[in-house]
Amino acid sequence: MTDRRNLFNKVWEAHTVGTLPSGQTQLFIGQHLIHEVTSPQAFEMLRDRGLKVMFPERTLATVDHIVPTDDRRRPFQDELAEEMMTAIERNCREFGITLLGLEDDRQGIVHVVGPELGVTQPGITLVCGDSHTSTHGAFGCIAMGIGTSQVAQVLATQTLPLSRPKVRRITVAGSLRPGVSAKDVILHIIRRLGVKGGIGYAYEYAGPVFDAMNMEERMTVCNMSIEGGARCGYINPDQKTVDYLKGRPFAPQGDAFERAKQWWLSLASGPDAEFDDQVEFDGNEIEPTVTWGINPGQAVGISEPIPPVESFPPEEQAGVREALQFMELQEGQPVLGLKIDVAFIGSCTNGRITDLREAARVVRGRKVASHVRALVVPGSRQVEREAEQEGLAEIFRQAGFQWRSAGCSMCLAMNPDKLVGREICASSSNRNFKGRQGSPTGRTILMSPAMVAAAAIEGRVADVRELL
């Protein structure tokens, strides 16, 4: 008999543990990930109650979003900050999990670690207290971000009762131009179908275009599905999948592999798989992408100009409004050429090492615009010392930018890295609501490392295949 069931429904039926009077579906978690913000509230939830935590080694955490990219030297400048590592530093040693603290060499952004370790594996059920834990979905696994109630009851029950979503399949056929990356299929996909698109679904990326990407290129484009409104996304597991969790730390080892190989490799949704809705694009028609406004959603391809404001549906206008106000743009007005005071590299969307390499093609023998303040932040130590060792992070300093150590920086400004003023920055991050970088009035410009690299060159917003 044909199996109708797609990725989603196969991996979230083999975590059901029982149905909820309320219709809701008891899901057992295989793997919690958790970092210094949003988990303090979540121990002090179980202290209260005289819980402990279930199952210690289905949690791994790390220190990423509150701690310097410059100078880590303790106690942190921050009291708040301080307070924050203190704390996760005890509650760890308290409850029995492991921590990758700033002197662990595995320390990172959260969703660089879990892929990079081998935490993250097809078929698992996986949650963080973070929004953007989709990352993990480019696995073919069911990755969540969840809410401190939430993070504190999984850490007490290691399951979550929750709504199965439906689930959207979105094809891009084709193939990507030369100078158009992973990072600009999301931002397309996402102003196709809007930044509240995705509500009640999950989505599942396939076609060619997805199955030509690399493993951390794919991990960009589910990295962003919550900005399209999802509660999660996906890409069924192939051979890369494969290969890249071989030998790493948390993966399984020897013949314990090949058997999860096998196991992994048949839940991808089959030729005849069943889905709630259908949406396809055309991967050719892509050209690199950037935002204009103040939601993701609120994009152009680099040769267009900014839409119309009637062009707009009339529930969207006055959100359209704002933005062009709090952006001093106007409709009609290309963001070609816009001028930039920050470039900012990094986040977990695209601070892995294909990120550094892509955008250090572009920076190779230039210079930093003169008025441009520069950030390149790895999303972890291990690709700190990658960059470091393939000579990336040289060709960085040398064109003018800093070089900072692993963490979250500027993508959220909860550590010393914000805008000033009304700065307008070029960022390869994923939010680029009001006051998201560190300043009420800092504006962001969200794009592709690669384009990040580009405008920090020419001072203002360029188009990065005139580089290459």
The other form holds:
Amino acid sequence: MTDRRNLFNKVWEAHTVGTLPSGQTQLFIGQHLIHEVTSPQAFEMLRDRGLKVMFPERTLATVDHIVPTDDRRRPFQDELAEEMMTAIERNCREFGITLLGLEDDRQGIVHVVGPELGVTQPGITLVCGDSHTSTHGAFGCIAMGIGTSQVAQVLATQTLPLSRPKVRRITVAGSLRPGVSAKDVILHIIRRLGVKGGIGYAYEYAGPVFDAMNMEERMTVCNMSIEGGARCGYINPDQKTVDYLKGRPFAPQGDAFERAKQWWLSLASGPDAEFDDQVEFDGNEIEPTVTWGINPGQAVGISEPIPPVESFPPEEQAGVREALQFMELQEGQPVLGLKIDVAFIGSCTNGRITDLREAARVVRGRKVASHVRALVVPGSRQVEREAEQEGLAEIFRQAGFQWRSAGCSMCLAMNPDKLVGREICASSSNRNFKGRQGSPTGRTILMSPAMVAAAAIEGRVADVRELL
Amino acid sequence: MQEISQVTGTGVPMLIDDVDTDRIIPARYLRCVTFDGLGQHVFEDDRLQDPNHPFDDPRFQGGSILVTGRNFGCGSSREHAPQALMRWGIRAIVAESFAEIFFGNCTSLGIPAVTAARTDLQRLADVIAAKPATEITVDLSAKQVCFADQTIACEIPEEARSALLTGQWDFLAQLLKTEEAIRQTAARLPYLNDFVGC
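Since we've got the form predicted alone here, give me the form predicted together with the partner chain too.
Then the entire complex follows, led off by the chain already shown.
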């Protein structure tokens, strides 16, 4: 009999330790990632109870959220940031956890570092106190964000109490038109299914559009699953997954790699796998997509105007009006041509080397508009080095971008990189929430890195296809 | 841990949708190594921009039951968000729906997060606005919210309900009891065993 389980259920069952009195599954966590923001209180919880870390080799730490991207000298000017940095250094030392710290040439955004080191692998369960942990699902694993109490649970027991979600397969058929990126695909999906459409579901992304994507594009898609309400999203492992992992430092080596490959590929959902729900989109219909509101589902194709308020379901109209008022936009208005103040390329969504290549392709030989403050923040030290070696950093600098060092930066503005006042930012990040980029009244327009590059050059929201 | 079957108090009406955790506690307040002191900063940026924000409204001070809309707590996984609400004084949340990570964080803190129909939430919010001193009870045993002379139905996933009712929402203590089973699971996972025999 063929195995009709989808990948999610195969991996879930392999990691089930037992059933808890509440009825939840106790799920073994194969890989835990931590960073400086959501871990200090968890270590305190362990200290309060006199507990140790059960599997210290299954947790890997790095620093990303508060790291300054220009002057990284210690102590940081921000005393609170310095205190957090000192705390994670002490916690990792005391509890025996490997820390890719500020001086480590592997440091970077936790969701960039995990994959590039080969820590993220098919078939594992992976959690981190960060909602964008869904990124790692690109490798065909169960990857989800957790809160700090759960970080403590994983540290102490390497398990979590979880309820099994349903699984929705999202197929994108056909192919993408030129100038349309992975970011546009996921913004399109969230727009169609809504920001709460995924609550209670894991998303499996399937079909030719995802098959054709490289691993970094797949990470962009899975990264934003949480913006659609799905705690995790994944793509079945294939030869691209295997090829990406080969030779990476934390990936299996030699004969073990060959054995691993067989197991990884065997986990993929088969042709007759069962799902709780299925949705299909046509890749040919997707345009470069931009947001106009205050959640990632409030988006349009670049050639479309902002839809009339009346066209939304009645229960959403108040939220749409609130968004338009905050953004100072009108229904029926195009986003195309809207003047921007800041351009930000980076984040766990779009701060990888292929993202920087796409953006540099647009920027090469052009200049950032004189009124725009533009910055590129590589997702990791490794991405930073690669971009410098390939000459991308120089292309950005020549054009007038600030070339920074690795961190989360202006995606959530916990470090010194922030919007000021009512500034509008064209951003390759993942959230356009009110105040997200560091100014309580600052405004964010989400788009792909190539679209941010185009906006930086034009000084306005532009259609990147006209610059390619 | 404490068995939580009922939470009684006055209400704070905030019947809006898609409230994200960046709004509940802005990221700059995540620069901390404890959760102490977060309560005063809850909804800080919203409150600065809205002089009539319910968390500043004198009528709702001392309120412990938050009434809100769809997809409450979406976005960032930061436990700082329910911690900030709890430290402000919120003991239970009644909403149309919750984002999942936020819901899990609430349960870990012993904060019942229950859902109710929009029309019922509107009635509840209206009653609070008209008479802020109204006593409200979120009753997990009966899956009801009672206020004035009205009763509305509420829902909460059975696992969370059971954990709160039986005082077993300190999941860490339960997980710690199963070390042998945890090690057995680790021993059969291919990737923890050099992919031998998979």
